[in-house]
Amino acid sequence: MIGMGESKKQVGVLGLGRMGAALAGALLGAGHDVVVWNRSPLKAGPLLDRGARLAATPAEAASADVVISCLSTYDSQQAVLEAASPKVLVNLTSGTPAQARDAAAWASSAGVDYVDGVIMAVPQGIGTAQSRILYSGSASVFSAQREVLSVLGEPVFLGEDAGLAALYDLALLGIMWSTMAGYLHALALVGTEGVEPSTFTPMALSWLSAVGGFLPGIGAQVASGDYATDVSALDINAAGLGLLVETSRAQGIGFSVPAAVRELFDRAVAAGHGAHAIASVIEEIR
């Protein structure tokens, strides 16, 4: 709830998919005056029961002090925003850095105060300590709206380039997707010998914790360009990936996940990085 020294704001929410509804619900729970709009008004029912008001048009919702947009795509969003003409816009629609920058340019030309954001949480986490939302764009808009944004999750401001939040989002999701693909491949591999996920997963979690400890050192090597190592050279790791591909094939499961990484490592070895650290693979990526 709104506490001592905090101000109640009228917040418009455009889009009531699972995430948009969660955002509106968290704002209502904090005591803000929430007006919602969605192409299908029926989705607003549970929020109206909690005190939200339903806008008949995007423009009606956009008359609020601040508008949060959480629609399915940038393409579907643009016509809504042009019809809405908000004064202050926090854009939480997922997209690319280029799309975020284009939206920021449109906002500037339309006289709209703009900040872009990406939600690093599932809908059920909105409004909890586990929720984090990354923002970029206007520092002054972010500062002015921080009180409202803090209701949704921990707000983290990355800089005035409106595309930074989307860039971080995709970079972090890339780590997540790669990790999940590796984990699923591992489950399939050990599963060929009857090992259950519940048996294997605790060891996987422990291993991931150890692997996470390597990241600062890898990052430092990338920053310096010095790939010297006295630990495990790239050619040894590339050979290990070959064994993983061979074993996966022999066990009768797909091997596309490790094969893609092996191909990348092999290219780096061929480019002369065989005696270098794994960090040298970045030269084949960038």
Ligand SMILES: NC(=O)c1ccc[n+]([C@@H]2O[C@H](COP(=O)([O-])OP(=O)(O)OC[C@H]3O[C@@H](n4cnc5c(N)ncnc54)[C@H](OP(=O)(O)O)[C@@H]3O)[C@@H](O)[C@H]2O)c1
Second form
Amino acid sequence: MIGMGESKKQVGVLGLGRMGAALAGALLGAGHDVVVWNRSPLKAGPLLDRGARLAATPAEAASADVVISCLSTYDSQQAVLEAASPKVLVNLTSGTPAQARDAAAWASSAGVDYVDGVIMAVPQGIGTAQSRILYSGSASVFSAQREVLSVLGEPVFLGEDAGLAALYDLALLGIMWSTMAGYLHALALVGTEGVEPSTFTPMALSWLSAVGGFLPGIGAQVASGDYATDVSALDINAAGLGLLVETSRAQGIGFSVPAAVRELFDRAVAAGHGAHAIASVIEEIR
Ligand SMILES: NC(=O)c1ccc[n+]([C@@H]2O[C@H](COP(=O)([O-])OP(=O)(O)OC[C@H]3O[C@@H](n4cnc5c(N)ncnc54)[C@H](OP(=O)(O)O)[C@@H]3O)[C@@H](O)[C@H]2O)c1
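Return the form predicted together with the named molecule of this protein as a structure block, the form predicted on its own having already been given.
Expanding to the full complex; the earlier chain stays at the top.
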């Protein structure tokens, strides 16, 4: 709830999909005056029951002090934003850095105060300690809206380049997607011998936590360009990947996940990094 010294704001929310509805719900829960717009107005029902007002048009919602947009894509939202013409816009629709920069340029030409954001949470996490939202673009717009944005999740400002939040988003999601693909491959592999996910997952979790512990060291090697190692050389890891591909094939499952990594590691070995640390693989990526 809004506490002493905090002010109740009029917040417009454009888009009431799974995420937009969660954002509007958290703002209502914190005591803000929320006006919502969605292409399919019936989705607003549960929020109206909690005190939100329904706008008939994007422009009606955009008369609020600040507008938060959360539609499926930048392509789907541009016409909505142009019709809305808000004073202050916090754009939480996912996209590429280039799309975020284009949106910031459009906002600047349209006289709209703009900050871009990406949500590192699922809708159920919005408004809880599990929610973090990364922002980039205008520092002054971010500072002015920080209090209301804190309701949605921990706000982290990355810098004045509007594309930065989208860049971080895709980088972090890339870690998540490759980790999940590796986990699914592992489940398929142990599953060939009847091992249940519930048996394997605790071991996978403690292993992931150990692997996470390697990241600062890898990052430091990437930053310095010094790939010397007395721990584990790339050629040993490339050979291990060969064993994983061979075993996956022998057990009758697909091997596209480890084969993609093996192809990358093999290229790094061929380029002369066999005796170097795994961090040297970045030379084959960038
Ligand atoms: N869900 C998550 O876990 C999650 C996590 C982080 C970030 N995000 C991001 O949040 C954004 C919204 O995701 P979501 O999960 O809420 O998606 P969703 O449930 O599919 O909702 C999509 C929203 O976009 C609207 N929309 C789509 N095309 C439109 C158009 N042409 N004109 C007007 N409105 C249009 C939909 O309106 P209708 O209701 O009328 O169809 C709906 O409000 C996405 O960019 C997503 O990447 C989602």
